[in-house]
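Encoded as structure tokens, the following chain is the form predicted on its own, with no partner shown.
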Amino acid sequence: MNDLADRARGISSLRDFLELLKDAGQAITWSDRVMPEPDLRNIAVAASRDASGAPAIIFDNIAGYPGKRTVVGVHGSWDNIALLLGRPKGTTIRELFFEIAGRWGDAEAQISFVPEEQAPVHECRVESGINLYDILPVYRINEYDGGFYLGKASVASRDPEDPDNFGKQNVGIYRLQLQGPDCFSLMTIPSHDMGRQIMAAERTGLPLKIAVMLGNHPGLAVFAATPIGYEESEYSYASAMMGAPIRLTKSGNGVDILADSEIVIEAEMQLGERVLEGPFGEFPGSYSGVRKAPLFKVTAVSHRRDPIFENIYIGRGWTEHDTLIGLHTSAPIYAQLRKDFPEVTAVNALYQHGLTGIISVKNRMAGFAKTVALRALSTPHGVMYLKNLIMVDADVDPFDLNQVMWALSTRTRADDIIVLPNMPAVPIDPSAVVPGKGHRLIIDATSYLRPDPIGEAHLVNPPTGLEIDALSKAIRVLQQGVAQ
């Protein structure tokens, strides 16, 4: 366990993590010749069927891209997430949640800066004749995507009005569609940090320069998709949560970037310009429509020698997207709720980026769980994403859907259901009547407290606790012995 933790803390790059995964049997190399389409897509989908133990897959023989390497599934299973956190394979989702929640805001960030000339990401540099189609082994992530997308890029940008504020320097994962050899569109929404910066740049006429990082430290990839505050640094959170330093350097256009990323694309927003973007197979499992999105012009590309292009499959779940962001969507909601309501015991927002969430709470009074649910809707992530909320008692594990279904079946009355219409919503929710507006559904499946009518039922309380957990593990050990 200590060896795993030490190795996790020693990760400084994607390459380090791939070595750790290989040693644990969680990364494989697919050396048979593959077509970019449909082979890369199909293999990624097949791997994602095993959410518990799917390996990362490295492709080094891609038709049309001689000498290029691509990897998918780096965060594609709970075993990979466990190893990233220094925990053994087989660690339960609930245990991983509390591991992350226990680290949240609890450690100091360790940020070090590397001179540009010493940063591996700047080993090779292209400043003229830029052709992203030659540099990157791109392909359509889903069959009917409107073009080639960079699905797992971490985009670093500075606040145009406060560029020297490190906390306001945003790092986020956004969908980027190549629009030509040296330009791409970026899709975001106003509530995202990047959306705020785009609006600020166009309001003031100030330039917005960004750095698109590909093949990154696996800890940053997680936090680039985590809903934290606007003035909170994703770099700092990633370092604090990993308990290890994050090495930064400067991009050629002055943005702080990871020194050990595989590839960085430097670009500048073309103020006032919009291009058609989409459709794109998104995380709810449906194609987004075609919209106009801001256009960015590429000014330079830096990369390591023999770079690894990292991509992701996104679509109808379960996919790597769900494993990548699920627990790191749950943990900040949990931390934010606990500030006001210490009675909250766990948050499960694994499903489709938290479109459905399950929150367990120690009921303080009749109707208390509904109050907690309403507060959840006002968290940074809840404003746009938390659409369906199921509230359960603290004796129900929100990560065990059998227990959740029991609570829904036995503790829900018709008047425990609240529907809030005409609420803000993420535009790509396929159930929205109009993009950007939808409902909120709260189902209170907690037990009744006076003055609610209690009824006559007396619930069976089976034995729980550490003894039962130990017995369950003993049974599994015996079972494995028989199988061998």
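Numbering follows the first chain given and starts at 1. Keep in mind that this is a model prediction, so the values were computed, not measured. Take the two forms, superpose them, and find the largest set of C-alpha atoms that agree within 1.5 Å; that set is the rigid core. First, how it differs from the form predicted in complex with the partner chain.
- Comparing the forms between the two forms, the C-alpha position of Pro398 differs by 2 angstroms or more, with the core used for superposition.
- Once both forms are fitted on their core, a CA shift of 2 Å or more is seen for Phe341 between the two forms.
- The two forms, fitted on the rigid core, differ between the two forms by less than 2 Å at the CA of Lys89.
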The other form holds:
Amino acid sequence: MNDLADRARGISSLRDFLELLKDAGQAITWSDRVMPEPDLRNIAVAASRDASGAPAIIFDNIAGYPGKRTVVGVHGSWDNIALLLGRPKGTTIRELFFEIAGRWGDAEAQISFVPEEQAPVHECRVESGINLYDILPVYRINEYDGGFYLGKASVASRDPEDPDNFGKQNVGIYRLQLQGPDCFSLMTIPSHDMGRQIMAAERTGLPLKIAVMLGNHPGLAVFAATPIGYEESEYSYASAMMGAPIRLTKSGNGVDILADSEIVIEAEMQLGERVLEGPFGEFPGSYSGVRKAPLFKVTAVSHRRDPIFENIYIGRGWTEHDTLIGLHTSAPIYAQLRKDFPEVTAVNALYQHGLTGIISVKNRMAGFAKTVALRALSTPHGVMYLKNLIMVDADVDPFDLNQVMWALSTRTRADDIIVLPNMPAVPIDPSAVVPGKGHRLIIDATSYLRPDPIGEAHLVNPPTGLEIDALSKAIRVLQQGVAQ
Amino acid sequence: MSDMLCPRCSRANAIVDYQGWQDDTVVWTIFRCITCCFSWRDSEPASTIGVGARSADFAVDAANLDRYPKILQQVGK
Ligand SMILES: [Zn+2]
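Now the other one: the form predicted in complex with the partner chain, given that the block above is the form predicted on its own.
So here's everything in the complex, that chain up top.
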């Protein structure tokens, strides 16, 4: 197990991680000829049926893209996430959750800078005659997307009003739609860091230069996808959470980028310009609408020799997007609730980025779980996302839906639910009557305490805990022995 | 400019952005509609690019592009 942890900490690039995954049987190469559409989508969707064990899939024989490679599913299963975190295949979601929750504030960031001429990402450089289709084997992710999207791009930028401030650099995942050979649109909202920077640039007339990183250190996408404080560097945060060093270098347009990424696209926003963007099949499993979004013009591209274009399938769950962001959506809510309510024992916000959340809590007094639920709604993520909350007892594992269903079946009294009407809501929730507003639902499926009527039945308390966890693993090992 | 009709807005304002080649043969061509910004590859299934086969729910109304909201609008502009 220590070997696994050491190897995970030694990863500095997508290539390193793909090697690790291959050694563990968690990455495969698809060498049969595929059409960009619909084959890549179909294979990615088929893979995501196995949320626990799906491998990353590298395609190296795509019709019309000779010699080019694309990979999907790098974060597409719990086993791949486990290996990234230095844990063995078969680690439970609950264990992975506590692995991430336990890393909070645990380690220092280790950031080093590599001179540009030594950075692998700059091995090949294109500064004129740029055609992104020459470099990126793109394909339509969902059938009614408005174009060809880069679905897994980490975008780095400096604050146009404070360009020398390292902490105010932003790194975030935004969806990018190709708008011709050397242009793309970027979708964001005013409250995201990139949205703020775009508005600041357009207000002041200052240039906004960005670097789009593709095929990155796999820790960056996990830990830089969730909003953190504006003045906190996502690189530092990702390094601390990985407990591993991160190597940076400069892009040609002066942005700090990962030195070992596969591809970096340098671009500048076209102030005031907007182009039609979307639809795009988004994480709730519905398409976004068509909007007029900011346009960026590509000024240069750097890439490694024989770069691997990393992309994601996102749409109606379960998809890679759910395994990519699920745990790191859940862990901050847990940490924020625990500050006031140490009775909270786990938070599962894996489903559709937390549109449904399940929280396990030990009731301090009758009705307490509902108080905790209301607090969850006021956490930074809860304000917009936590639409349906299911509260379960502390001894119910919120990551085990069989146990959650037991709680719903046996602990819920139908007059013990709360509907909060006309609350803020994430606009892309397809159930919205008015996008941006909606109702919240709290189902209290915890046990009763006096002065509530408790009823006559006594619950069975089966053996639980580490001993049973170990026995369950022992059974799996014996079973695998029989199979061989 | 090609005479290709855009599968999404039905205008004939498409340009060629790229061609995929293999063994000295064009395998497919990527078009882009200047009117509605739709990009497509001519090898895609009819459900995506077939005029008439595409769901009308995803059509873009080229005569009324003002109906599509602009994001990150500055206050007062
Ligand atoms: Zn069109």
